[in-house]
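Next up is one chain by itself, shown in structure tokens, the form predicted on its own.
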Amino acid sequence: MDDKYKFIDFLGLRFNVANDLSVLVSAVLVFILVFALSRKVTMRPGKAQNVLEWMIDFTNGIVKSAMPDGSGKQFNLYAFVLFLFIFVSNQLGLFFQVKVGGFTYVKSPTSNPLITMGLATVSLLLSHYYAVKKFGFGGYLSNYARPVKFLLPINLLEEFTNFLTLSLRLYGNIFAGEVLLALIGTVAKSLGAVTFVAAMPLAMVWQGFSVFIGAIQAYVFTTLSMVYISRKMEQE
């Protein structure tokens, strides 16, 4: 796509107006549909906390079945939010894209690489700190000599394609998706209206596929973060 996006430096840093406002958009999103299915928790549950006690049941499973001994508890939270927050970000640039004066404002977040190598980088990193919280500093490193000594190399290149492939399978498929709506408007314009009415289903159909695949990917995402960190919380 050929989208163009304003930068802003600060402090020595250039900042993305785009993926800035596309995050804060995203989290906003989640925080209110959390707060509006919530609003009313009773002993008898309505519609809303149903929806909302099934999505926690949901991400629940997804450590439980990462972590089924129970020491994943305390991650039951971060899954939640990583899940809803992904799941949000995948679909907003489906149905709500900003541009003005040529430039994009909002898009959605995960069809930048910056933003999934950023979410990639969190998971990793409380892998990283729970496991030196565990096994202390020198057991943590000792792991990457287990279970034999000669695969310290392998281990040490396995965790950089572990951040790889987190990250750059999340972006991979949303901008591809995006992408592809994007040429079929371009097709829809181009001969007018006979153009328009056979792109339509087309464009109709794909984005209910992206739907489908912008949910899987933030499933796929929070149970390789919580297969990393319970990876890292063992000994072999």
Given for the second form:
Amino acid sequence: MDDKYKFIDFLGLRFNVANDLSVLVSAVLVFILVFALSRKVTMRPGKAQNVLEWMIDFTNGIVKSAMPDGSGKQFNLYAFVLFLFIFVSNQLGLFFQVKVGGFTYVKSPTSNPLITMGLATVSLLLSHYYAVKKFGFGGYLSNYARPVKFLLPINLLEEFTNFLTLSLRLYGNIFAGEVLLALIGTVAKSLGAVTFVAAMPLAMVWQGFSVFIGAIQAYVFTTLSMVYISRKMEQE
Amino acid sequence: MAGLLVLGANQVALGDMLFILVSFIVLALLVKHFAWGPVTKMMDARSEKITGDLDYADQERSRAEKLAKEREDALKSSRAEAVEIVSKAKESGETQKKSIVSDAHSEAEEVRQRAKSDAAKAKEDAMSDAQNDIASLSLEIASKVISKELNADDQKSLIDSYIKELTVHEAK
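Starting from the form predicted on its own above, please write out the structure of the form predicted together with the partner chain.
Time for the whole complex; same chain goes first.
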């Protein structure tokens, strides 16, 4: 789209203010949510604690379906934070967009490929780290030539495709959702009251669908992260 | 936007990746400290407590079952004991009755025997008294009849022989 962004150059790196602010807002929202739900932790859970435990059980279930032997317990926290962060990020742009003077400041951070690539990097780095930790560096390298030697180039290629599909799937879905919302918005503004009324139900339907997509994509991203980690941690 | 995808392009804000890395890690640490830690600890404690409670309930139930069985056994044995006591009492009553009856029998027999012997002795005494009386009486009569002092001893032997003859006659 024709959004304009403010950039800040700092220490030789370029920061997109819109992305960073959105990430920050999402992170703060996740933290506030989780913090508010965990104030009274008791043996007999109250409503808030029940909600939090339900979310924890949900993400634990994702980890367990990828690593059924209980070795995935150390990733429970990661899956929980990842899922909540991506979910909140996906929904953020649907109801909360800040534009000042033509510059976008807050939107869905996951509608930017660099952010999703950052998240995918975290997941894949974790998978490599734990593979090296488990098999040693030699074992980790030899895993690329399994189950048969001639699969080595394919396995190497797979690392890059994993990274790209994981990050770009999320980016594509959320970005497309925002693009369509913006399109509906321009339709609403194009011919005054008539199009405004006509575009209203469209926008509502698409927003509802985007909430659904955001939830599904958060689930998919978390599940695939866990699958990649579990595949790195077993020898074929 | 397409320019953002080309790595190495001048406009790419690579700092964003660093930013999200750092903010994600900080978020994870904060979540761990404020929510994840306490809640998962409580969840573990709860599941442990539930397992413990279930174990305890199993244990208690088996104990209760054992106790009930013991009670039942005790009741059964006490019933048998009661039956035994009653039958024993009956038996001892029976033997006591028998012994009392036989004692009475023997006592009665003894009494009868004694009475018999007493009667025989009394008869004998009476007989000997009568013998003596008759002897002296007949002596007196004879002396009066004959008016002659007969020798008492001769007279007595005469009477004795007479009495003996009499008793033999009577015994027949």
